[in-house]
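Take a look at this single chain, the form predicted alone, given in structure tokens.
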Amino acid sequence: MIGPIIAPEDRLPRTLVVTNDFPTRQGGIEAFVAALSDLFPPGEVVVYTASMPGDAAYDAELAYPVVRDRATTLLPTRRVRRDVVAAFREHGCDRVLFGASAPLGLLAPALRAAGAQRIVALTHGHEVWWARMPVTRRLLRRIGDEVDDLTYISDWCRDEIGRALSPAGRAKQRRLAPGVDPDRFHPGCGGAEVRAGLGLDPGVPLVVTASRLVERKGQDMLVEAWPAVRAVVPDARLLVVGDGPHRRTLEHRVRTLGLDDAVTFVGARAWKDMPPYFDAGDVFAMPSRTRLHGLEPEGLGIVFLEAAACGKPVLVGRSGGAPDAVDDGVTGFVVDPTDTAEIAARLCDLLTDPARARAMGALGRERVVRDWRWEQVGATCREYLDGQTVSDAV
């Protein structure tokens, strides 16, 4: 379990998370607002989100409020403002965390003037395209005048954001990435059981990929590559997790080429189910890819963080702050997305030395537990939160 985040003993800061991005859905956006909203004491923290399917079951298991607007997508109306703030001043909270800074940051101002003592607002990579069009930029700007910390999830994001900010806001801009819990996320967390269950033999080879089923995430191109895999290693096996709207071209492209026995789809898990998916793996792979001419890169994947957390070795695709998450050549590798012969290739590498890929995947997770871990993330948002300077080492 992740520890809580411990706060004074001579007060009680309550902070209202304001987000779209939450469970039931499914993302690394939600995972990550939820653990952080999961690290807070009980009676400190309070969430104001969406309205999903299946949510009240959900926040029932919850040690914390849950605040469901009736609308299934937040936008900062004057209708959405008038609400957020009545839930702030009902739960007593001083102070604001917006799960995803753009747009719901522009509530800010007006959680200020209800008595709002600090504000943070976190952003994952969707941030970037707003960063680049005019109008979206202005927006972008206001927020980050407005709040107190604008955070970023790697160094790319950073420096791409920033260029839509004003002076004041980029002196803003504090890191914080996604954890793991590696005591969640570990080797031998349930691998052999989902193979058993897919009828896959221990020592088949087998390429793990897990994400929403969009067309940047790269899936397409494994599916390319794979004809190539299976002439080096022939039975290896690719496992696709997730579900979306490219489901339907991804199959209808593995029935093309003849994978059938070689691909399977198991549809989407929810995250708190995904560690053993992770684990049955020898490699995970996911060679996202930058598209509509840079406006939706990879913000960074914590994927790569929970698969490397259960000692496998990751090829993450060349996108924007995706390097971050991989020790190129050390505990993974980094790939041109749109190559399929160099995806090929590095897969191939792996799958033909299991020792070499062991290796890989061990400093995979040490490197994840020494720096990435939930408990670091939560004490640095806590500082925030709380108006501390810290380093942006997190």
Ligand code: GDP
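And the form predicted in complex with the ligand, for comparison with the form predicted alone?
One chain, no partners, no other molecules: that is all that follows.
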């Protein structure tokens, strides 16, 4: 029997998201790509990504198919190109979204040849590095020429990445910054329970920081600033959420400074358990800095948006696009991330004036609910995939 004939123009569009960064790995790009994928209407998205621990259980909960390549890091090799193209065809896709432009955007010509009508590639802080090194710079330029739209997360990233692109590539740059889910991250989303679990009184002044623990995220400067913070707020505590290569150095420094009773490391937490940690503090602080002569900046910092959504004032380091995440002096403070005295002073300002801290936090939540919701981000992304790029924010 012959089934109903569906004219191509009546078929639902279907996007293949090609990404090395996806849960269960943790990080900003992973969070961004997962949130965008979750926002597609049913049946309109398929994800192609790498294998990673715990992936089968994670994928089983999703409303859309995820194809896991056997590689744990997805690179644009000949074999991966063949398998991505096969998945594109097998799932009847007609569009492609690259979770990060570099390097997987190099697969664009093969996917175009396989019938991709629209190709959108995201960029993050990571492509700033690509834009600055001679060989990768040329590859990024090529990617910019091949795709239809190349997104950026902050004006700073747009300018840095734009330097590597051809004039035609620069004309394809469109803003697509990550967002936050204010229904998951909100005041009262479990912070009291976190405090109780850690034996912290509701009244203990608490600063929270959360990220992969790598040097540039600036937790070391919080630790260095802590003796000065304690001199003004003797019972102030610092809660460090996350794990990473820098953790041992941080723990060692905490011991050397005699701060064991003031600084608590809770390690990495599962995605679903993150919001209560942002809610637990009075202030969120991450004075990230740019490392390696500008090659490793903070692209934006989703954590600042998550903390603001929980109604917390945020302390942000002046690095890359991070200042975009805060309204300086209104919803938090932007500080020199290498200046422990300034970091300590701003933390003390907030900890000694809880009413002001709460007011700034409330304005921060208003700001993210107004301008930084995932629904808006998803709608903009779909406009780009539809080819409706007249709303270009450049």
